[in-house]
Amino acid sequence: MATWKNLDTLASYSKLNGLKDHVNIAEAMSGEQGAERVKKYSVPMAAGLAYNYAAKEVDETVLDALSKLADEAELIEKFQELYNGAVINTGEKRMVLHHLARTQLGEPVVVDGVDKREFYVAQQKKAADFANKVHAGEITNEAGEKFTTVVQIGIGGSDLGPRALYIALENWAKANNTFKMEAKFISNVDPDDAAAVLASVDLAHSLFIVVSKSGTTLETLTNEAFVKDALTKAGLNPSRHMLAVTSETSPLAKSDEYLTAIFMDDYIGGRYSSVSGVGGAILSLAFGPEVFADILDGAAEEDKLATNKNILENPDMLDALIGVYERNVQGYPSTAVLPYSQALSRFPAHLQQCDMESNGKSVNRFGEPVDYVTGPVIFGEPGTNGQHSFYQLLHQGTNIVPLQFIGFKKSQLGVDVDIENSTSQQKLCANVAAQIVAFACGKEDENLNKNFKGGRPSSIIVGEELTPKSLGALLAHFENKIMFQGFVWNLNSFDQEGVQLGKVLAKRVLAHDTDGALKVYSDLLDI
């Protein structure tokens, strides 16, 4: 069994620690050494992606520092634990399987007689089931009419994960003939979400998916009965228009309120179940089955990647042990996703919540302080977008924000404009491009509101184009990041104690039962 130890604790941090400021990264990316470095330092990823590392502050020297901590804190040997069932999850003294929803890593993983690899695969063919009905017109609404648009109700990873990965692929599915239904989302429990979503669609043709494993999230049963409220209004039956994802001990599970039940377990923790019946349920109804397998496929090619024990080879775990270097030896307090890609415009704030909700810790798996940071801040938009908003503070700044793009060389539906000799894509290419060098090179003026200082580390990933299996390797990529970056601090990355308390005292101001500064606050808020 792998050892869990503190990051400080490991001698090859000890080292790694003297090797601050080692690389000066507008020497190393300027001229003919720069071009080197760039064909040099890239990883091959699932899906025909790749990981461009050239403009981060390593060399050699560094990468052997990283490979050694990767050894010490026994990276790969953890990894294989998680996917072969070890209590990975500590807080909660559960397995951590969403790696078994899209392939079989290692060894059948057996849960009171229920082997969970054919459990997944159960859950998927009865969401690809029922998504087939659908649009074959088997389920209909009353009147015998097919939906034409479905809405998933569900908050945090029951939300931004499914809809970052619907946008990602909404132009790809319409380009290449496989759009079967508009999807929406609710998720706040503020009032004008659901009644603005509930205004754009036409109800008697809509699918509405209630998302909740335990089947008493507040948030989303408050927007499930507000749901039905506009349902039962419009003269409808709710029960011929929802369905459900949930556990099978919810109470959701056999309710006959819902015209099927996709069930989920509690070994895949909400910010990793996209590949789960909560992505795949409404992913299936929007665009096929078969793009969600696609989905599944790009992932499980990639977490193979994640099992190579050389860090040159392992483009997630490398990913991993650099976010390290710049978070616990740089000193770097945030990291910028910026995706040159508008389908991936919501992808920063599922990765935002993934990283953050993961090792947003101060203690370790132990439940014993740290005394060492631990995730960085997460942000970012798309590109260019984004460079008309915050990279000024990027460029010129007082904090150095490592950067993370990711770029296509195609767009996904292919039309396209041709203006003073480049297309829009070309244009969006060029903007990626120039950002990484400028970052890194900067440029020297005289007037000091002009200089650059360069010096700002970013890597790349880049693909063909962005398609089901590329967005699949792309998610794994983040998610076994995060794992890596987690088992490295010496943390527990699959709990999320951090959002009950504000849940508790909401539930107390909604009781009427407060005192203090919490009553002062219900009074000005007239609750």
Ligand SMILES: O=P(O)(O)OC[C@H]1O[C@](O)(CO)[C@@H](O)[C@@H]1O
Contents of the next structure:
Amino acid sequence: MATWKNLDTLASYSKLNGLKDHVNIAEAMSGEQGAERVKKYSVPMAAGLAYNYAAKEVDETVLDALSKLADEAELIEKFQELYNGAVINTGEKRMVLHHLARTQLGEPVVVDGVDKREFYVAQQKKAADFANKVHAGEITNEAGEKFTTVVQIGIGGSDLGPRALYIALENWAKANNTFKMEAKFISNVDPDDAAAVLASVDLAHSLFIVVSKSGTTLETLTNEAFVKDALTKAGLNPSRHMLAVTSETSPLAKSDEYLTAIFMDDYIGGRYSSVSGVGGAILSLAFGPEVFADILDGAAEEDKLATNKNILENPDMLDALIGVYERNVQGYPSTAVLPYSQALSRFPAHLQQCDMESNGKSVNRFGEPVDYVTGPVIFGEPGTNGQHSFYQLLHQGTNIVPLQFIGFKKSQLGVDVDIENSTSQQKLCANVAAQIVAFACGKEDENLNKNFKGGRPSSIIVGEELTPKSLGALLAHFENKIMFQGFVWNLNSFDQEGVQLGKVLAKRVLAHDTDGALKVYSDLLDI
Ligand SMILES: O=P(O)(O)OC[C@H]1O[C@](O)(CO)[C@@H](O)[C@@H]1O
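Given the form predicted alone, corresponding form predicted in complex with the named molecule:
The complete assembly is shown below, putting the previous chain first.
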């Protein structure tokens, strides 16, 4: 069994701490030396992707220290325990099994006589069969007509991942003739969200997937009622238009008002659930089950790489450790995720939940305060839009923000135009290459207002094209990175108690059980 210790009790961490500002990245990335680093500091990922960390503040000495930290913190042993079914989620006393939804990495995990891998695969098959029947016109609306649109009702992990993945593959599916149904999403309890989505769809030909693991989330239940009301007012029978994705123990599972129910369980956290029915139902309906299966294959391939003890061959663990060095030794407060791909426009929002809900903690997995910083603030936008927005601060602001670029050689639609000797895709890629060097090397100017100090670290994940497989690999890469960082920080990355207090107070406001500031705010907002 691995031993769980706070980061600041590890000898390898003291060594790493002695390496603050060890690499001058502006120098390291200049001239021939820089060119060599770009060729050398690259690790293959799954599905033809590569993690290039040449512009990170590392060299052989830092990498060696990180490798020792990985060993002393027993990162691989902890990952093995996780996928073999240990109770890693100490706060909720649960196993953490999202890897099983895409691959069998270790021993079968059997709970109450049920093999969990078989259970997840069976639910994926149920979603696939349902989607195939909808596409074939075997499941139709009351008038016997085919459904054309699918709307997901869910929030947090029941929205962000599936929405990001849908947007990521919408154009790819159209270009590859696998686009089956348009998908839309309702998440916010703001009535304008549901009303606008409902106004944009043809209700009679729309399917609605209610997604809630707990089956108790206020926003989702409210939006489900909102949609049922709209269907009823349109003279339609809600139970002929709705299906559920939930856990077998949730209140939703007891209802017979759905066309079908696809199950998940408490061992897959919301923010890790895109690979379960939470993502599987909508993505199978939108693009066909084969596309969803390819996402799972890409994720499974990446998971295999994450089992490698050698940090130089394990891109997920390496990325995690470099992040720990940046956060705990270099003291950087945040990390930006910058995909140079419009298709990944919602991917940073998904990672924001995945990372910040997992590692935004100040007590360790035993409930004791930690004396070091943990998860960074995550934000991001697709390039080049971000360049014309917040990059000013990234280049010349007082904080250094480590950057995670993502870029692809080919566009998804392949529709392009050559203007002034370059295509739009070439312009996009030229910008990401330019930014990496500009951030790292800077440019001196006597006028300090125009001076770029450089020294701003970044990495890039590069691929041929964003496809279902490479998307799955990308998703798993970041999930595994977050998991390894949680291990290093000795956190329980799989609960989210920090979201509870606000929910409790909101209930009190709605029940008019308020006093003090809460009462005045309630009055101010006319509740
Ligand atoms: O799927 P559910 O149970 O509706 O939960 C939705 C989201 O709410 C949270 O619990 C946070 O409030 C997330 O972790 C989760 O993804």
